[in-house]
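The chain below stands alone and is given in structure tokens; this is the form predicted alone.
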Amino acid sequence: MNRPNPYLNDHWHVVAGNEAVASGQPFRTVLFDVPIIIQRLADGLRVTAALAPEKPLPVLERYGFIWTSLGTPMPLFEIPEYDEADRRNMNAGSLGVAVSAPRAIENFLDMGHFPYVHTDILGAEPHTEVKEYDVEVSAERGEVLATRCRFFQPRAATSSAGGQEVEYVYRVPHPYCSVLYKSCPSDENRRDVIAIFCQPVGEERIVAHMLQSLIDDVSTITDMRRFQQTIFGQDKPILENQYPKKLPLDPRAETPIRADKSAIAYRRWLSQMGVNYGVIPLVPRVADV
């Protein structure tokens, strides 16, 4: 069984939504093939590995989720918008998917599938072009950033009144998490925030936890959750039919196109960080050895 390297162990990883863990009731889940028990006790949260219950793991409640680490966790990435008073923050759902965490993140970054998988919602023919956009890997911030991403969407959000060209910014501040900022139908000067936090249950299975932080005082929480769950429900069969389920890091393994620019940067970043779980590592060519 493959084990995550120290770089992965020293990250925070989501293991449950806050609402899933009731007071006094053990909540059982799995992280990196390790059975985990979460308990909400009188003195706070307690997270332990099932095989070593005497040694509590680090625990953090943030963005509506419970996070833990198998190592010494570095600071969690910031989503400043979450703390804005007029935003409606919600756990949009936690869904098991038979795919690796990196494959799920790469799908989240991909605009090219919008017209074909999310037809008449996030895309529609003949508006299939992925326009030129910018991607950078920031060593200073430790993340991948894609900007100037634009795509025509028939219904960009629950509150949308009609089709519009939507601008996206994608952040990947964590190997298994991505944050999306998109044009807000209610306020042209601000952006809605949608994030995916992938819990690596195993190398080829995740729980995908979805966060929404929206500027929307019209739609109900139920409608906003249903909209996001519809989107991810359309992605789920696509993800589960990916082959291989792990993400190849060798750029020669799959043919890239312009729409994959952010995915190429993401794969390169994972390789540079030495990520070894849920991926097919880059094998050096003989000439490189």
Second form
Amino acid sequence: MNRPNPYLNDHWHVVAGNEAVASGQPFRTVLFDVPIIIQRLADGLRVTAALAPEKPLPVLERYGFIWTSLGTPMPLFEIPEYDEADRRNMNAGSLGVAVSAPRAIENFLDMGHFPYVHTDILGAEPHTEVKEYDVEVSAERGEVLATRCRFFQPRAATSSAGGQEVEYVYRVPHPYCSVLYKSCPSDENRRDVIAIFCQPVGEERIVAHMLQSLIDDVSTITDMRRFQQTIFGQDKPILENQYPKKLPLDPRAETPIRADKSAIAYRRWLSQMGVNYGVIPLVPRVADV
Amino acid sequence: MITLYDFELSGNCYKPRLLMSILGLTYETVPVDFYPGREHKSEAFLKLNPFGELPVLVDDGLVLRDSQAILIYLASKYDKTGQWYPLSDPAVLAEIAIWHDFANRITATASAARLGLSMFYDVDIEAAQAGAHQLFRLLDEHLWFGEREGRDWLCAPSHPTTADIACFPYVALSEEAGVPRQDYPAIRRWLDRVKRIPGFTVMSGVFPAGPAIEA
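Form predicted in complex with the partner chain structure, per the form predicted alone context:
The next block holds the full complex; its first chain is the one shown before.
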């Protein structure tokens, strides 16, 4: 069985929504093909591999989710907006998907599919152009950043009154997590935050955990969850029908277009970090050596 | 005003949405946080439906549960053509009852596997998938022989009935249950025919069909 490289292993990985784990009720899930058990005990959370119940794994509760690691985790990335007092923070759902984590991240970064997959919500014909945007990889912070992304959206959020040109910033601060900042329909000076945290159950199966941190004092949590689940439910069959399910890191394996700039940077970054799980690694060809 | 207690990702909730869209009815939606909130098991919701299941439809003070019962009610009350649930034709009504029951069997297999895979319900996923394949084989044969006899829909009439609406959602969502439809060509053609009914609407996970090529 393929094991994650040390870079991947030494990250925090999401394994459950806070509310999914009740006291007295062991919660079973899988991380990197390893069955694990999460328990909420009187003195806090306990996470163990099912086959090594005496050895506790590191545990962290952050952003409404439970995180653990099979290695020695480096600090979890920051989402400073999450702690702003007037934000409505919610777990929008944890959904099992038959896809690799990197394919799910790439889909999250892609704007080109909005008019076709999220018709009349995040896009609509004839507004199909993905305008030029900027991408940088910050080696120091270890994250991919895409800025100046703009797209016409008929209904950008639960709180939208009508169509608007929406500006996006995408961060990929973790090989399997992405955080998106988008124009907030109710306050033009601030941004709504939507994040996807992918739990690698296996190389070709994930649990997609979704966080929303929104400026919206009108909609109910149920309404805001429903909006995000509607969107993700539209992505799901697309994700599950991608072939191969693992993300190829060889730049020649698939044919990118200009709109895929962020995906190209993401694939290159995974390659540089030696990420080997949920991907088809770049193998140097004889002619290149 | 008709009110539907609804969860977007539920195929059973999609059944009344689909029929109401086809019949051109306006209605109000009350979103229920089925997952992750389990609101359908909350005390307030259990007062509305003691079975703790979605959907629930409220019309004129009448509270109805069970997706097929709701289809029967909507079609009988609001379908001016009288085609979707033909009250004056006992043979067709009996046929529809058979396929409404079949729809429940699809829910118990294909939908159960989908809930196990995507929302972690405690389900024997392999058994549910095997059960769905058995049903799909029967459905495919029924539709295949129907096509040979000039019948496009589940029941005898030359138009669709509530039987087609009841069986459509969880067949259309079967890939999410890990039940591919490669081996069921007649099912695939029938799904496209349902998608071309005027007034058809999608749900998350179901995409529209393009127009049919004129023969």
